[in-house]
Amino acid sequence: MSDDVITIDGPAASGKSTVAKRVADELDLIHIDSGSLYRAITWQALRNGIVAAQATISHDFLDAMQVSTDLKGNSITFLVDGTDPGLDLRSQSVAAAVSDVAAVPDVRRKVTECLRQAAQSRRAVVEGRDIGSVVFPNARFKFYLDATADERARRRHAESTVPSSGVQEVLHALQTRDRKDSTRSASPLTIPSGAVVIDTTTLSIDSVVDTILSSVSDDAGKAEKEEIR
């Protein structure tokens, strides 16, 4: 298992997706979004008539599922049984069910295995909610992004394509998701041991990216000096 990765964890709308992609671009690394794989599995479950909200996902369904990867630019795309879900990953049906699917222990084990395979022999920036704590616990560089619930709701509302949803509705949805992520029995959302915590509430994307790049650069410089000694 490769631990030559940068892990970026955090709750919904903390900025981790945009930041992870930017960091990968700046360092010429591969970008892997674990959330897209959870959505892909949810999408396939719904296509097969599985009631995801009730977490009726069997071992047989997951064992039979073939997950492969395609590299588009510097980002990994996950294909399920040979099919790229594409924009369907962002459908309302998938969005409504993915947190329940992600709470299923067997699903999390499947995703962990796939993420480790995807990052094998690659230098990558991997984002998610348990990347530094469970998937790559020995990663050299770990970061945890956070922001106040109000700020995260404002951001999510600003990017929403559903104009009928008010900020308070978005806030309620985020708080519900936070609660599910933090209290699930399998790999709950937590700050990974050794992670650098960055409060993004008042920071620009550029500032957060610069903070991470500076941390990585400083650490790499120290390691080089140690080797010289």
Given for the second form:
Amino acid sequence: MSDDVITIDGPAASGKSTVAKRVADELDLIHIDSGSLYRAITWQALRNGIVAAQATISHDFLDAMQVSTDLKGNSITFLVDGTDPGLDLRSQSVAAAVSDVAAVPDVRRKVTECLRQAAQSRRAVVEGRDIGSVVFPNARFKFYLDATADERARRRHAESTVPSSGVQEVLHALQTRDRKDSTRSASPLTIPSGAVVIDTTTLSIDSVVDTILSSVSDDAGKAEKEEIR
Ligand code: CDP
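Having seen the form predicted alone, could you now give me the structure of the form predicted in complex with cytidine-5'-diphosphate (CDP)?
Below, the chain from earlier opens the complete complex, with every other chain and molecule after it.
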């Protein structure tokens, strides 16, 4: 298992995706969004008439599902049974069902395996909910981004392409998902041990990216000095 990864965990709309992509760009690493794989599996389950209920995600259904990857720029795209779900990943139906699907232990096992495989031969920035705690517990660099629920709802509302939902509606959906993600028994959202916690509520993307880059380069500098000694 590669430990040479940078993990970025945190709740919905804490800034993970934008920050992870920028850090990967700056360091010339690949970017892996684990949430996109949970969303892709959910999308495929919905297409097959499996509606969120945990018990209906069978072992056979998951076993038969082929997950492959494609590199677009420096970001990994996950294909399910040969298809890239594209913008459907961000649909309301997928958003409403994904936390239930992600709570199924067999689903988590499959995703964890795919993530470890995707990061096996390339250095990567991997973002999600359990990346520093479960998927890459020995990662050299771990970060946890957070922000108040109101600020996260404001951000998600601003980037939303669904004109009918107001900020309060977005806040409610986001809090429901946060609650499910933090209270499930299989790999709940948690601050991984050894992670640097960054509250992004009042910070710009640039300053979050800078904080991560300096923490990574400080550590690399220290390692170099120790080698010279
Ligand atoms: O973009 P946003 O933070 O709203 O969500 P996402 O990263 O696309 O993740 C969607 C959902 O997948 C989360 O709400 C979790 O239920 C699940 N997930 C997870 O359980 N573990 C991960 N490592 C990543 C996502």
